[in-house]
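To begin, one chain is listed below as structure tokens, in the form predicted alone.
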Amino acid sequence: MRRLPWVSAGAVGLIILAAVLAPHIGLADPVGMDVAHRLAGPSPTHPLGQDEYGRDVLSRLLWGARTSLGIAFAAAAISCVIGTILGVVGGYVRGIAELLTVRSMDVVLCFPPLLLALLVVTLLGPGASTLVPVLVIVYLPSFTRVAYAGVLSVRGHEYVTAMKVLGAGRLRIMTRTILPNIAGPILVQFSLAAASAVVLESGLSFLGLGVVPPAPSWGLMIGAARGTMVQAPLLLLWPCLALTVTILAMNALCDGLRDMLDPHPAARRVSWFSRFRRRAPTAPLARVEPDTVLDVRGLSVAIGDPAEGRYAVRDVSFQVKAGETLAIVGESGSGKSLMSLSAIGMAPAGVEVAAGTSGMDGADLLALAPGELRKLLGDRIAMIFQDPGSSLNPVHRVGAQIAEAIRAHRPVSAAEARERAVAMLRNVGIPDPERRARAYPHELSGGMRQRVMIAMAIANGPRLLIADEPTTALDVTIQAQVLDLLAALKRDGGLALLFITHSLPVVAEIADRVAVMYAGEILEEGPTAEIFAKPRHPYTAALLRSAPQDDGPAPEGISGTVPVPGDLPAGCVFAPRCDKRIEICDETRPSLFRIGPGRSSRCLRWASL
């Protein structure tokens, strides 16, 4: 973390202090005239001299600071608060809210700021009471657009999705997760707006459309000094110098505060999140076995309008039982992560669940109202994301994030939640948990961050844990530790684990059953030992051949690439890359055949394999 910018903070503090104390430090009357001594130079009585009416320049300079800074700070603060609210709501809620907030500001931007200010002041008349709302209108669009842009860049980050999985509401996400991450750009914009407002107020006062004489203002002082700059050039120097120093000090202070308040070692441009769609149930839930935790049947997920036929997931069915690990394995782009998010009602914006059900405890997760789903997410359902560096909120300490997950679902005090957070860190094997709980995510190693994510996920004792490639970014030693930890949690607590990965060695170590996924379809499913010993689909066999082995032949790559949604082959989706295909494979889309107890394959030639 960076230190407080003492130089700029001291300069701004002195300027504000001088303006505040102006009526109490025995200065001359700022509007009192002494025409006999007009344009007099500096003297013990008047340290900066006297102006064209014999008024004390120092007194008018400090009283002018009260006027100029008061108007500037008031306008910048009001436009900052209103603009940030409009930008955050418009960027997060989208839809009609975006139209009414962000797009309406584009209309204001069509007018040049100075001309807009001149128009309003001309209609309403000059004066400080008119300048504040005028400047608010001028600077409101800039704050709205900065906040809106920040939301658009942050809302897709995994730590925002993680808050959604925890069951947090919109207001909490916008204020606790999104707003701290865009505070830096907003703070910089505040400094620019405040400095610009000082200049604009001075310019309007210079033109006679701002502060009404004889009230002191830096703009009025500059305007008056222009006519006497030959006889008394210092009268022009003092207000210009005060204006320049104030603007530079304010900009430097806001830049320093942005860096100081940002706990990450490098400044970020971060950022925001989108609405989730949910679909009414298409069919009643089928009866399931008592130990089944998650029962997904006929799940189909479309990108955009389902009528356009771009399905990223098609007719996927599986079950996860208590104390069991089901591994979903396949290449990148196969639809594993999208399927898992959609199965728990978390299909992202632009994606729509077109068919299917996802049953848990007798309820269809895809048909629950947002409030009901939030009660389950982070409580009975938890998720671990692939990259803990982006899943954890970088501006909050890890202990506070775990405590927040607990308090979102448990009626406990903040102190008790902190104690439970430390206990969870201890349970997942983090040394010195009290100290680590006070650390920021960037202060921890990759393995520790992943353990923090696991601690947060299991904090409320979930029945289902979805792990989306949780070991991809870790080295093999830390990977083994994380896998052992997950296995212990499943063994001791009867946890149902849905493990998503593309690593077959990881599958062999942790999974009880395997579902092989490709191009949005499950091509083969069965017990792990049987899948590895006798694969019944060419894609499964190709994946096994591509995996490195301690002893045996070198890995063999799979030619070609995974097809994109909306551009699938007419027959088997794997046919263009399959070395076992025959003519019928290019013409017929196979269904999922039951080939034995707990075994299935989507291959027309499974028997011959």
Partner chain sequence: MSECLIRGEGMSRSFHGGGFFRRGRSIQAVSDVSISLSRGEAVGLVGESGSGKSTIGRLMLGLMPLSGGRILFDGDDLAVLDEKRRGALRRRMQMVFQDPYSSLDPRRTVGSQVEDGLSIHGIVPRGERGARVAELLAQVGLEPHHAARTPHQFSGGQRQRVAIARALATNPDFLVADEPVSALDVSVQAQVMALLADLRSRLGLAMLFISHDLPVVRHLCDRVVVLYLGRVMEEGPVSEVLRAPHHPYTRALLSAAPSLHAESRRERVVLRGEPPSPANPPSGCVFRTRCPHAIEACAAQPPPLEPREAPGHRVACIRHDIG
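Note that the rigid core is defined as the largest set of C-alphas that superpose within 1.5 Å between two forms. Residue numbers count along the first chain shown, from 1. All figures in this text were calculated on a predicted structure; none of them were measured in a lab. First, how it differs from the form predicted in complex with its partner chain.
- With a cut-off of 2 Å and the rigid core superposed, R172 has a Cα displacement that reaches or exceeds the cut-off between the two forms.
- A displacement of 2 angstroms or greater separates the C-alpha positions of L62 between the two forms, with the rigid core held in common.
- With the core superposed, G32 shows a C-alpha displacement of at least 2 Å between the two forms.
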Second form
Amino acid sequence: MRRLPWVSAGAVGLIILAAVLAPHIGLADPVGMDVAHRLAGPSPTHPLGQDEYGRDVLSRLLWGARTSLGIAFAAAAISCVIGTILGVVGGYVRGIAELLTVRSMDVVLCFPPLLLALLVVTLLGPGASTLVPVLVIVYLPSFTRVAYAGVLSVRGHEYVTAMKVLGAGRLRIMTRTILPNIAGPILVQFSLAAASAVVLESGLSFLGLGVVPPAPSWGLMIGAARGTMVQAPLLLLWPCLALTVTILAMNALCDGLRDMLDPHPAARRVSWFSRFRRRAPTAPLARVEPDTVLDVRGLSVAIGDPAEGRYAVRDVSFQVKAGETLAIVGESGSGKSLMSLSAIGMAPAGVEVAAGTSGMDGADLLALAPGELRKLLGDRIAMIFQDPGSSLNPVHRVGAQIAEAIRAHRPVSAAEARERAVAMLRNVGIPDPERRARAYPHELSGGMRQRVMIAMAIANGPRLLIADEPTTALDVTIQAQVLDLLAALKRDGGLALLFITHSLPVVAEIADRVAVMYAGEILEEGPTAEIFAKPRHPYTAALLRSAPQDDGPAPEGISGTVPVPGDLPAGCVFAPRCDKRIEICDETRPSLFRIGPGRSSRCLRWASL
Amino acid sequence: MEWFAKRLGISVLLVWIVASIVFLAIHLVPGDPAELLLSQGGAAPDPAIVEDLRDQLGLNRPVLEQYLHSMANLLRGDLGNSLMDGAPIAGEIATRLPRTLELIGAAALISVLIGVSTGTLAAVAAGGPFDRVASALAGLGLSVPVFVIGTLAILGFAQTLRWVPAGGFVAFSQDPVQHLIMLAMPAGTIAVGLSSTLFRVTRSAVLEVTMRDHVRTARSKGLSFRRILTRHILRNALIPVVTVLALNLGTLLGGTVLVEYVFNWPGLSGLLVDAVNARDYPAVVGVVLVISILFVTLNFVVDMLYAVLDPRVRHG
Amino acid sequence: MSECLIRGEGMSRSFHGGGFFRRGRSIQAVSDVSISLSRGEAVGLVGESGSGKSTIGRLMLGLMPLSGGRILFDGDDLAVLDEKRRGALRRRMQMVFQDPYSSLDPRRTVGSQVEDGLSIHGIVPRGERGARVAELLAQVGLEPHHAARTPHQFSGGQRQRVAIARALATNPDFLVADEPVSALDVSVQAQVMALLADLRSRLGLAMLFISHDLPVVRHLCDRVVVLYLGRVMEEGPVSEVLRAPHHPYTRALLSAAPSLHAESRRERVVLRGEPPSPANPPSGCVFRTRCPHAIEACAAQPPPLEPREAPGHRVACIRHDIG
Ligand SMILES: Nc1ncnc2c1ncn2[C@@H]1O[C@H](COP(=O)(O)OP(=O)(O)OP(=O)(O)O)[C@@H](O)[C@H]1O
Ligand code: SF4
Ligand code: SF4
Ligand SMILES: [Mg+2]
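Let me have the form predicted in complex with its partner chain next, following on from the form predicted alone.
Below is the whole assembly, all chains and molecules, this chain first.
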């Protein structure tokens, strides 16, 4: 959460203060006329001059603030209280109460606010006593809606159900659990409504249908000064300025409040657009065996500026060969996704590759120009992600999304691409592919969507497929289908598969080799069967003991949590949770020891395990 | 299709409710409506005149009869006669409505063009100089009330610089160029606020969509920047833009009333403001009703647009 | 078997399409499910997403009305109890939720949330509540000073501990744990499971443990109920069901779960297709569209839940020959 927007809050406070104090600071009478000095310019007694009846402009401005803000805040406050009650009751009780409170407000919303106000003014006549009820009616629906929407989203949270389970009554839940959680948006709505009410009031007064002359009001002053704008433009400018500054301050306060309450403030600033500016080439590539598809060396990834030293991935190296599956396994937050995305030049916003090379076909993916990299992505390198629901664009048909991937890399006609897309869907085992190609993602089940993602990924026959937890969101029986499909693809196409998961049993099922990741480092790497049979790192061993199995002893678990980037232990990153720790572990950060053919471990005590 | 029929049904229902409320409003306020309409600054009106007005408005008959009568008239397109000059209100509205629609259309078009394009540019270069300047201007544009902009524009462009006339109207058939010149100022005035709003929502929607998973997928497919921006970001960002456009329709229509008044644009609002001043109830009801129906219709159109943009809406 | 604490008999629940315009299309989320738990007993409720697990949990807590059947708690029918008696029963049944991020109010300290149960039911005098909250936190392995923190200062596993402490505040007899470890890392899962097992034996809690994963329930539960599309496919002692699953669905579920050790891996039965929509379930056996053993007779009528050799082991499948 961010801090209160002090500047705008201070400005609004000052304006309110001026309005409150207007009668007490020895101003001239705002309605006292002095026709002899009409349209007089600034003078010591009248610092801002005199209007068309010779009344003091400064005094009228401040008294005008009193009128405008008084009406606006009164109306906003009343509609806030009533609207919130209606919205909360409608949203929480539902049923008939919802119809009476929330749906009835939709009718008010059928009238443009100013028109509604004019209708009432015609009936009741102009004046402040008409304006307040009018504005209350105008803003009531917005408060009801905000409160209602807030309640609907809050009541979906399990903590509301938890209160019910605890036996709390409706009143208690509404006041103690729901209200505090929707107070933020309502506060924002209040300042919005107040600002908007000032505008509406001044607009009505401007038309001569709001505040009745000679009472001071900004709208009235502007309307009146129009007649003399050529002789006395200042007379027009002062109230315009007062009105604009007031609204500006109130709007800024709204924005500030919204930012302050926004749970994801960072999302407004950084974007991957900046990613199109790539960094310069780095170290030359190491020589690799011919069937190595991806060769990552010394990859380090920093969150924010590398100079701040918050590394989420440190000195990671690995190779994937054609026809091989390398699994990256580790707990949540260990840096698996970040590492694999960065390795192929797709580092997300806000993170930066600080060191390392990523070789593919003799080129360093991290040093390629954006255009060159783009030619590889989707063609020789493909990805599938954890959540197939959000990974497909909801507004395009799935067939079109696959065809688009084909046409980005192959010079084929639209019709041909569409045909190939259908063929790909058939390849991944989607029944009735012609019809499914015309479906939108939301019309498919989770398993189907993941198959669509896979079809899209393999459409151009990639050499490397990166799968980031592709089955985590799926049911076990569907997961089994997807794992089978991936295994078949690898077998038939000589695909290199980089498979990211947090599940060791899944690793055992599909991986040839496994790299265990923790706190941004690879702690152990080697052939899956060997590692599972004889782990040479305490973390691997602990993970293996944590997995639930359908026979054998009860899972044990590991106490403590994964350290966050920027707050790592000085020595071995796993030391605080390690059951084999010795004194030296807290001082020395172990390097990756080669402990056998194709095996390595980052434990100082690997030999004695 | 089912969805379309449902939306249409709801819109018709809303029009009916709106019409009923407008006609019944006079009976909902406390006190005798005729007396209320004639009361001027506390002085009790002449009983004979009150009786006369009551007769004219048909207030003597039972409420239900009045209601059915006016609904039937409405269906025939008859909005009654003005209290000021006895002329049929529907006729007057018919001449003025197209001018208001033209103004709204022009303002909306300018706003969408400016707001969406600058909003996108600002998002792509978020944090850069263009973004900062545009965002600050939009913040200002949102804060100046529309009648202030109009009045200051007249002071500046018409009175001081003498580039354009201070207001008025020439029929397109008479002098197309002059017509467009006279349209420019009021339409531009309305567009200041609306384009600022659209700028903001476009900017934040583009930024938000950019963070979504499916844009990452699009990148992983190796699509070009332009294609990702148009097909995968803007296309999805338009959905919230349309939502906000819909939410601002009411403000747009209200702003039009003020702007027409400021620039002497002879649309519906001149009629409305005069009628409110003269407390010509039938005329006010007529205009409010027509604009409200227009409002409901526009909302219906927006809903349709929504369905075109978002397949999830179509499928319920 | 010891005395029965809570018994759901023939529970059914359907949901309607909702809205004023779309009536008629109803979804049968749970049909004719019976589950009973005696004091101190833990029952696992296993099924894939959409099989009606959570609905059954909520039904048994009286959080939503039944469409059919009844629930007896200590012999009292929940539906016919008056408001006051039901309020008193509330205290005796509690719940732990799946998502540790959504199940705690982000704006209140965990202390005050744990205290809620105490104050709502007036269990502990106001002055002693602080001490009781500290005691509850200690019981789930947290420190007393954690009470002053807000949920976002905790990791997922710690939040789940807080949620458990909150549920324990009212001294319940019956606890519904709705996938309490699914959102956690394996390393943390095991600890939370161990905590639940420990509390269950120490406090004599009856526990309905909901999970989508059969191996997870193995060390915690005495019995397991396997659901598919809102119906019970198989139930029985955990060891029995895991060792010798009878129902084709249970077998598929077990074999689909990846296993750590290649030797112990069962022969893989990969099911075809996906679960049908609960709005339009197949006739007869609901599993028949994906069942590798389906025969024509399976479409005729829903197979009844019939006992097999081991005591308490019951299976809803007409093919006795495939055991
Ligand atoms: N865009 C980002 N900006 C800042 N920090 C980030 C960003 N992405 C990830 N991180 C941080 O980097 C660390 C590693 O995150 P990453 O997502 O790679 O982990 P993971 O192993 O994939 O976890 P999970 O199993 O939850 O997917 C975490 O501490 C995370 O909070
Ligand atoms: S180096 Fe020490 S602390 Fe780290 S894993 Fe090995 S034994 Fe444990
Ligand atoms: S009843 Fe038939 S379809 Fe159902 S599980 Fe048994 S064999 Fe399969
Ligand atoms: Mg990840």
